[in-house]
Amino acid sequence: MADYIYTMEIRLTPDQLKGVGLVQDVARAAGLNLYLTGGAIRDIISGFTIRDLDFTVQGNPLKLQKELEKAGAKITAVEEDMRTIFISLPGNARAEISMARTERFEKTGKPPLVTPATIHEDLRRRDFTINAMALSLNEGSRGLLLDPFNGVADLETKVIRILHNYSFLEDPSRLIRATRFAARFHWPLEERTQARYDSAKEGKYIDHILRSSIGHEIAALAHEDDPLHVVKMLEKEGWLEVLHDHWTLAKVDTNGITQLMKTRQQMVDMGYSPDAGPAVMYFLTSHFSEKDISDIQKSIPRKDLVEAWRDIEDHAKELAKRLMGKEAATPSRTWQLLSSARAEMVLFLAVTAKQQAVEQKIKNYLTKWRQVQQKIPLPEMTELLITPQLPEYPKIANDVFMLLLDGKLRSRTETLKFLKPFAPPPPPPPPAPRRGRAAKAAAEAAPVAVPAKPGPKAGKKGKAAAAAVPAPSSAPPPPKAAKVAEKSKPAKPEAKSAKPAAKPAKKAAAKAAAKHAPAEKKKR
């Protein structure tokens, strides 16, 4: 069985993964079963960009609002009739938490009747098979994938399939969603789905679309990877005017949005994750009247998107003003200013800046100055023992980078001169190995090899062997070693020399005994 938890962990961004843990802890503390559902599972498995996180709980998620806020999440919108809350997780990861529910449509164009349900019943009410999957985040079944309509197979074959024949009739917004998915993924509608789509289009089911559904579809455009292509497809199918009466491709700043998405990808490659949604909406409606823009903003349920869209121009002008002042008088100051600014503002200003100086500074920040980072003398810093293990390392590296940006360090000699005061002292040499008393005594008592002199009976071989032994050193041995050497001298030659002297002594004793022998006989 596939390890979907592992797939989820490697596919989500670090902020999204932390968000999953946050929601999981809050739901578990409240005793609610939690599932990752819908588009999040689809994008995790298919490999497409994961735009936001969709959670479903078996219970009322509105009860979790206070605990979510305590944990660091921000509530951006609430739909009480659908029991859905929209949140912004730490790191600006978007998410929504919905109640597992059933929907019964009594009349076309009217909101459905919603009742609490199990996760299996909730999956049956969804739009397409690729969105009708859930991943359990509960202790007893964590990692279990629920896929009652075989959505994984449709992901593999790359088709979009509705769950039942009345799907477009119950919720006409699914016509817009089907077109949007087909444009995003470049996948066709399944044959039966295409037939139902054409029939619904001919029957003008779209006339019964709910206003709340229009707001959701407009907000979805803000987070498309290629919104311009999606808008073209929506216009081709006739759905763009459904989202707003005056909305056509002519109302879109095509050059601006093209440059925006190009710059966004450049920043993503550098490790940034700007939320391009507000800027996308700005360019998609750049030729709208203020009244039309206001109408569109009122229909969008996510108020955080609306607020960011409204304020984007004012924040960009403020940042441009700071870039023209003393705060950005040098490259290093400009770098610090742009690094502390929101990535969304840098992205938007990179496309819309009217002052050439501001445009050039942002261009340098994204290109030229990045190359200066590669000039940080890491080998020299390593030689001086200035490594990441030092607490001061980040500050030292940043100071070197700032000086390089401003041209105050121009050579290796100047750089080394700057770095040397920060070098830590070299580590002390290792202590000499300590020798114990027993080892020292054994070394002192070790016998010194003294060659034995060849005896009188030693032949040529003995003399040659004696000659082969090197002569002992002329230096006197230590006292203890000399005593040991004396004890170890062989005594055999002395014993041999004593044998000839023993024979005369025996003869003398025999003569003395013979002289006394006659006297003893006379006495007897």
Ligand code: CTP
Contents of the next structure:
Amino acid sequence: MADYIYTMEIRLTPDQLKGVGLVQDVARAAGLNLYLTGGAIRDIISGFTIRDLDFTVQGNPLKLQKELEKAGAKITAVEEDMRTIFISLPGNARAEISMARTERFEKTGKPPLVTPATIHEDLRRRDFTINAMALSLNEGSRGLLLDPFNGVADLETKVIRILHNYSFLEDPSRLIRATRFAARFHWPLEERTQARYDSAKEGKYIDHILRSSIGHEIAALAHEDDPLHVVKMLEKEGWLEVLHDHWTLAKVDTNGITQLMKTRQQMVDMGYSPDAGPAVMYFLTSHFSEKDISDIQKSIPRKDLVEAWRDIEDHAKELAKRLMGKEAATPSRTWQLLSSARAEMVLFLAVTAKQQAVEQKIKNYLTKWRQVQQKIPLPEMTELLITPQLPEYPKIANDVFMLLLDGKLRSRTETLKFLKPFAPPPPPPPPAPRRGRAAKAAAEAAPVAVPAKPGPKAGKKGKAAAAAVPAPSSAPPPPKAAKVAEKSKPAKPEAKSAKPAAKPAKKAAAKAAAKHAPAEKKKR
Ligand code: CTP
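For comparison with the form predicted alone, provide the form predicted together with this ligand.
Up next: the whole complex, starting with the chain shown before.
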């Protein structure tokens, strides 16, 4: 049997995994049964990007708000009628927590009647089989996958299948969702689903879509990996104008969005995780009027997305200004400024910068300057015992990197010269084995003396841990090298203090006096 907890643990990002733990603890403390559901399960099993975490609780999640906030989550939106809260978990992981519910559609185009339910009932109200699974996060059944519609099989066959014949009639937004998922995964609709889709389209069910569903579907575009392709498919199917009646591909900055997604991937490959959502919305609506943009923004339930989208241009301008100023006068200072900026701002500015100098600086930051890290002489640093075990290692490594960036260390020899003063003293030799009287006597009595085994040589270059390349940090400008050197000046080798017992007091006093004499002279 598949171990879904293990799959979840290796598939989620560290921040998402921490987020699962956080929500799990809060739900457990409140005595609510918790499940990971919907798209999160689909993506964990199928290997697709997990964009957000969908949780379902048996009970009312609205009453978890305070505890979630105390645990470090931010509530970004609340839908009272559906008893759903949208949260942002530490590290930018997005999640929503819904109440397990049944939905009864009494009138087409009217919101359903919602009643609290069990998780099994909840799975029956969902859109597609691949979205109708739940993973238990509860003590006793943790790791149990509920899959009443054989979603795993449809994931394997790669098809999108509705749960029942009335799915599109009950919730016409599922027509848009079907197109979106088909475009995202490049999977077909299952045959019967396709037939229902076609007749729903012909019957203009979409005219009954709820306004709240439109907002959800617009927001979902922000987090697509290939939003341009999805938007093209939505336009082809006639759904883009459902999201906003002026929306066509002509309103989209196609070059901008292509460039954005390319740069985003580049940053992801470097280990950054910029939330491209606000920038995606910016480019998808580039040629809209302000009024239309404001209307679209009003329909989106996640206010954090809307706010970030609204502010994106101003924040980018601010960063560009700083990049043109003294604060970024040298490569090292530019590096520090960009390292401390939000990854999403670096991403957006990389694509929209108007000043060539700004564009070049970001380009260097993302490409050329990273290669300078290769010039840090890690093997030699290990030989010098400058390894991550040293408390001052991050600072030393960062200083070398900054000096290399600024061209102040131009050769390996210069770099090693800079590094040498930071080398710690070699470890002291192990104390000579003490010999007890009995052992001494035995040794004397022995006909042949066995030479004592030499201990490990002092300063022997052991296998020091592989020195890590300094993480690009936002540390403040480095103090002068001499200062750092002073701080990490090697302590007097212990070997000296291990020398034979004190010299006669007189001799020592004379030596001390001699040592101080010149200093005293100088003072005068
Ligand atoms: N859902 C549904 N019908 C809808 C909207 C949502 O049944 N009209 C259910 C689906 O089970 C879906 C879950 O609610 O998986 C969460 O909704 P949402 O976050 O919109 O969908 P995801 O599947 O997570 O899609 P995405 O990958 O785009 O986040």
